[in-house]
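Single chain ahead, written as structure tokens, the form predicted on its own.
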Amino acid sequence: MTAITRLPQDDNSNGWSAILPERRPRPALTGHKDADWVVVGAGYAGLAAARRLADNRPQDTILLIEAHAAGENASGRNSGFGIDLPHNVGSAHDELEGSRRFMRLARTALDYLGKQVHDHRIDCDWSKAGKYHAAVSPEGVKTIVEPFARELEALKEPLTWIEGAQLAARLGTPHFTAAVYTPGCILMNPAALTRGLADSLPANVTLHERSPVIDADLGGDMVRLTTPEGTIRAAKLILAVNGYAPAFGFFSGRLLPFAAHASLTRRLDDEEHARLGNIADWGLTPANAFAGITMRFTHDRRILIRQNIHYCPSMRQSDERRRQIAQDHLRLFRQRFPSLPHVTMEHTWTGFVCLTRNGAPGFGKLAPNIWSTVGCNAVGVTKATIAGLLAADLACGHDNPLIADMEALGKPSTLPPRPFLDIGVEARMAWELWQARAER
């Protein structure tokens, strides 16, 4: 038995679910269950899993067991952007074919998340407006966006370039020199997608939220979790917990866990929204993913600031930490769009990421019984959803094709031991940080 102590912590700060109506959890588990499947973690990946596995396997029984409330954690907590294209592209021959690789598996994402707000009717500002991957500096145009709008070119890929006052038109804002727009990305509000999905699985899959594993048996031919109120045996595990995968015994000294922070203003009122031209919901990356920042205009005519990333072991952040956050994030709204000098900063949050020094994730077959999907590499709407489509296909059996796409990306590499860890990835941000300062 290995006791589980190191838990996702919700600090009721999230901004994508506070500005939704209130939603009741369902049920934290008690007492004693049995059951085929047991799969841990109700984000992206495990709600695919779990979704994956009822269709697969319509006479099984399969529980889904969430530490939190589903879309209260990293799923719920990201930027709201469905990416269907990789943010920077090699120009060779294998790393356009990887690049080939990493669109199929999003698309695939994409198309499946698309059906099940189709189907079930998610109210979750599912839009498909596209993104723009921009730069402030005429650096970051030469260095990162004319390569990417080249090698998007040689993936015949559609793209347009956009630069100067007709940018500035589309975003309401001059602050970047150059964009290329590309019409894939799906945006919107993580927390209510998340929530939607949870909310609508098949009737063979039992979710209990506020349920975190707190000692776990994974060695024999069942696994047996235990949580605070309950206890569950099952002949099979799909693990989709990203970050949290050491605590089970799994991935130790292979994957890197950053905190990304948040903010989101208050709605803009008409007046506000004329002053920017009247402009439609947008998504902008970055040319440079740790300097510059993340930024979208939604549906609700909110703004949206993702910046300050950086390597948290601890995987927790204090609320004092967050309001110094908040300040620099309403100081950098305030250099992009001087026009809204009174619109302030109605939420700030943290989410974690799981990286991976070599870009690989945590996929496959861990054991006999145990299989996992982790280390999405802050791409975690398509990618934990394929991964969890994937996995759920790997356990049962099913010959995908697209498994062999995702066996391809590798396995993550082994990282150094502490502390020579935190110098060198502190030294590798610090480094990143000055080399791009221009983006910010």
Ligand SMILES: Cc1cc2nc3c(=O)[nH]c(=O)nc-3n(C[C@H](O)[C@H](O)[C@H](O)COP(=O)(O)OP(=O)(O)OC[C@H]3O[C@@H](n4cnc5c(N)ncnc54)[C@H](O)[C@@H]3O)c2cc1C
Second form
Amino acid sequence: MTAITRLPQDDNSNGWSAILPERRPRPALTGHKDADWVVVGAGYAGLAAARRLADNRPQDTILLIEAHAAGENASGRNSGFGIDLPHNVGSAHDELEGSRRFMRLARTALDYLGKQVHDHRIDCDWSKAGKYHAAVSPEGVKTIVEPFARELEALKEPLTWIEGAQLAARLGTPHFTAAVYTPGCILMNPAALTRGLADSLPANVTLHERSPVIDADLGGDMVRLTTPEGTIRAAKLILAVNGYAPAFGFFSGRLLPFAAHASLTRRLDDEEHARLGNIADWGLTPANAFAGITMRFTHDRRILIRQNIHYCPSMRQSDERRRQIAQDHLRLFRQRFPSLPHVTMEHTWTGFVCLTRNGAPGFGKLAPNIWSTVGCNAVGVTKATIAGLLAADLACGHDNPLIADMEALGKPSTLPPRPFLDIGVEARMAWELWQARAER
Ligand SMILES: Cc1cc2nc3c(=O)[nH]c(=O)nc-3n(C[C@H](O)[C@H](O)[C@H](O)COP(=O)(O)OP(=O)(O)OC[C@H]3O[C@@H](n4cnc5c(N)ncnc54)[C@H](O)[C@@H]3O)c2cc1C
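What about the form predicted together with this ligand, after the form predicted on its own?
In what comes next, the whole complex appears, and the chain from above leads the way.
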């Protein structure tokens, strides 16, 4: 038995779920259950894996086990971009091929999520709004946005170049110099989406929330798990716990946990909306993902600021640090929207992104009866979803050509040992922030 000593903690800071009606979680696991399959972790990856297992094996019993409420970890706390394009394309033949592979995977995930939203009438403000990849400084335009546009042209992807007054009119702020608009990105309230996915699972999936796995015996023919009030014996396991995989004995020294933060303003009233030119909802990713600021104008007229991402091996964030970040977000919002001096921030939250050094996910078979979907970096709406679907297909022996695309993304590379790792990551982050300081 392995004691799972690192468990996720819900700090109840998630703004996306705070603006939704209250939801009653599914009952915690009590007593003993036998099952054909157990999926641990109910973020995008686990939700997709459980549903696909149920579709592939309608006669099998599937347990989906979540430490807190489904989707209340990274999946319901993100910026709500369903991203269909890589952030960096590159221009070499291999890089273009890698981008095409990523796009096939991401677009399959978006089609799948869109179908669930449609079929189950999931009310999550699903919007085919596209996104702007924008730079604040002329330097950022020249060094990042222009090459990105050329690379997308090489991929024959549709795009629109927008700058100056035209961009300001679309966004309601003159803060950005230029942007590449691409139409394939989906925007949504991510907590509403994960809730909707959790509440529409097929009949042969039983979801238990508030059931952290605290002990695991993964060495034998059967998987045995313990939660505070129950036990499970299952033939097969899909591990969808993202940055918590090392606690289960996998991917130790290969995953990089980062804390990321986002804030949402209150809703703008009609008069404030008119001051911005009655703009439609939009999403904007920054030229530099670490130094820049991801922003949205949401369907319900709030402004989202996603900024401050830092290396956080403890996967814990203090309330005090979050308060400081909230103030910083308010300042950044005021810089961008001086015409809205009375609009306040309503929510600021922390979520944990799990990065890998080489961007490769921890996807695939780990043991004869265990598969994993972890480490999907900061594009998990699509990447974790497709990882979950394909892990289920792989585990069921289904021949899906996209499995080869997923496997071609590689395996997470080994990291240097701590404290060298910590020093190296901090130095790299400081360099990124300094180098792209004009993008803040
Ligand atoms: C602020 C922020 C902004 C982001 N913006 C975007 C964006 O706009 N677009 C995008 O694509 N991605 C974005 N991301 C990244 C994205 O959210 C993640 O890549 C994605 O949610 C990963 O999904 P997952 O299912 O792999 O992991 P998670 O959502 O982390 O799910 C793993 C689950 O496992 C559970 N778990 C862990 N240990 C145990 C245990 N012992 N027992 C039971 N359950 C356990 C956790 O509670 C959790 O619910 C963002 C992330 C953050 C934090």
